[in-house]
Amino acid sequence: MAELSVEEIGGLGEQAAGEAAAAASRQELDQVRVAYLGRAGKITEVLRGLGSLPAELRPEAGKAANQARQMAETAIEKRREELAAEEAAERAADQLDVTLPGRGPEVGHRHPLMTTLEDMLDIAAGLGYTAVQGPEVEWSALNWTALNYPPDHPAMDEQDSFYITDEIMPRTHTSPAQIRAMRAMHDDSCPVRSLDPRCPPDEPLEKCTCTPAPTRVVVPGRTYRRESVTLTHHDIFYQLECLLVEEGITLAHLKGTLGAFLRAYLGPETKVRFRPDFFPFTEPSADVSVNCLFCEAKGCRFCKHSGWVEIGGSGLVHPNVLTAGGYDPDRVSGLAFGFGIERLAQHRFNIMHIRTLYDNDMRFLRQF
């Protein structure tokens, strides 16, 4: 204290003012208020060594640290307020206008897969089809035997799948849920309406007891195979089925079916092929294309350049098949053809890979 002079006791009070006028924050503008004004602040420190000072120097140096305190508390003061200020239009900004328009919630949207799926279900109830389901996880007495597929018959290959144990699987096709649909139309009575799913069509079944009423029936479903995943294949896909069995089924009803389906769907003109093909659990059995909309039928990666797409199998029921859901082949005939809703949607919505369908990128599904 006994160094410093008048002059350098006012300066303090001017630094003070400076570094205020300064601080950036009210944690800056603090650290300036302890500096100088704390306990041991440089002002408080020269305030507090008066005593100390000769008698003749104590009123001109009292008079000059009372001037550089005012000054520093008058500078800190009134850049906290200035500070104050500041924030307050900061948080003014930041708030609710209430004059503005509100916000409405956003929609979802629909995902290409279910609106397809649920358009087919349209389609197929207004031609007199029931939707049915059966479970994904399902024995491999339905999935296989009982549609007619001998054990290790090469016709398994195209379906490899996956397997839980040896009796349970991952379905390949929704095509088990024909046995469980045909065996629910018999009389509760009726043992077959009770058969052991496990039991093949080849061993003796129980002699139906009843006369069991038409099956009509869709079934939409997903399904799983050991597929390579390409433009138009995927190891988890959606499938939509269709079976019919009741007296005079013939081959002439089920073309007529199937163009009036996909006609509905995807437009009258759209062109409709059928092609011998093999089915264990049909026969006749025919493949189902339609023209490639991407190139309008001219040739192009997704329909492999031949102006067609494949899109499901179809046929007339197979006796064995009939046997095993209860019926009696000699008796009536049925029809079943069956889709692959990821193929529909591509057709339709102009698609190009499969596996756009299950990116989940919002940008996609927001067009929908």
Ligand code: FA5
Given for the second form:
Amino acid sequence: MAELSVEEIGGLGEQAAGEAAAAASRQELDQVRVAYLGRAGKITEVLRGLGSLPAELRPEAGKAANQARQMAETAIEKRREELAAEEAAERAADQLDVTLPGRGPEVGHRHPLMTTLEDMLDIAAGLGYTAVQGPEVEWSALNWTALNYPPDHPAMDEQDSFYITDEIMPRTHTSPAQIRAMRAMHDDSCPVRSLDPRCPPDEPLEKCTCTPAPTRVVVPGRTYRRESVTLTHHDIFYQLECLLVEEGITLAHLKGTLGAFLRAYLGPETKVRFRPDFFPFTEPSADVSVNCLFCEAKGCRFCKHSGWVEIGGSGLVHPNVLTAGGYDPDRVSGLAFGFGIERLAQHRFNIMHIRTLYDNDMRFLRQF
Ligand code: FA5
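Could you give the coordinates for the form predicted together with this ligand, as opposed to the form predicted on its own above?
Next comes the full complex, and the chain you just saw is listed first.
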């Protein structure tokens, strides 16, 4: 004590006040209090030593020490109040305001492709077709041979299709499900019912021993082709296939069914165009187009300036395919068609590029 000058005693008060103002918490502030005003605190020690000072120094030193204590106490008290106010404000901010409107969970919705697929399935159900599925990974014998593709057909090339092995592949269309669906209509005891992928003409199936009921199925599903992406083509896409096999089916049934289907989905004003085409599994075959809704058939990028958009393929089931399904082509005939779901969705929802259906950009998807 004796070594401290009056100025230095005054300085202790300022130091304590500065440290108190900088304390970031109540604990830090308490440390400042103990360091200056505690039992062994710097200011306490000065006060305690006053008695041993020479009498002539005592009044001035005493005054300075009391001022220092006063300053320290005031600063510590002020900071204590500030910290208490800060804490109270934090607590208030954390508090739950039960009068605020609740934040509801964000509800998802159907992807436009699924909406299209479901709408098409509803229409098919209304026309009496039962939904069935085939596997996405399929025997190449069912994807091609059973569907009457000749062994050297270009679509079978690895340039156009993906393969897992020579015999197994991601299906290139939903049509192999035609074979599965027809075979499933046979009696349990009939050898045709087995899902043996062998098919005529390579390895004839065992003869059918029953009279299968008519087949009337709709097959939705994903298909795969080795294709470059364009406005209307993707390497993965959905198809929806319908097959009807029973006695007396003609081209008139095919045209009527397709027209009803497309007008139910795209609207009663929709114009449907059939043009002769070729598919190994139908005879005769026709491609199915509708008038372009993007340009009201005036011609645009989407319809390649033709005014028409190809939606699918169709035809009367080829006798060899009926045979592969275990039906007698002299007794029954059939109609079949397959639509591209992306193209229908694009057309219905005005989606110029197929890729946007697969980008999964929420800003795009939220619009539907
Ligand atoms: C077929 O796939 C036939 N299986 C359809 C069929 C079924 C004909 C039954 C006769 C009887 P096609 O390759 O044309 O045919 O394809 C049918 C439709 O699928 C096309 O019209 C188109 O809408 C859609 N499609 C074809 N390739 C793609 C692709 N890469 N990307 C998107 N959609 C496609």
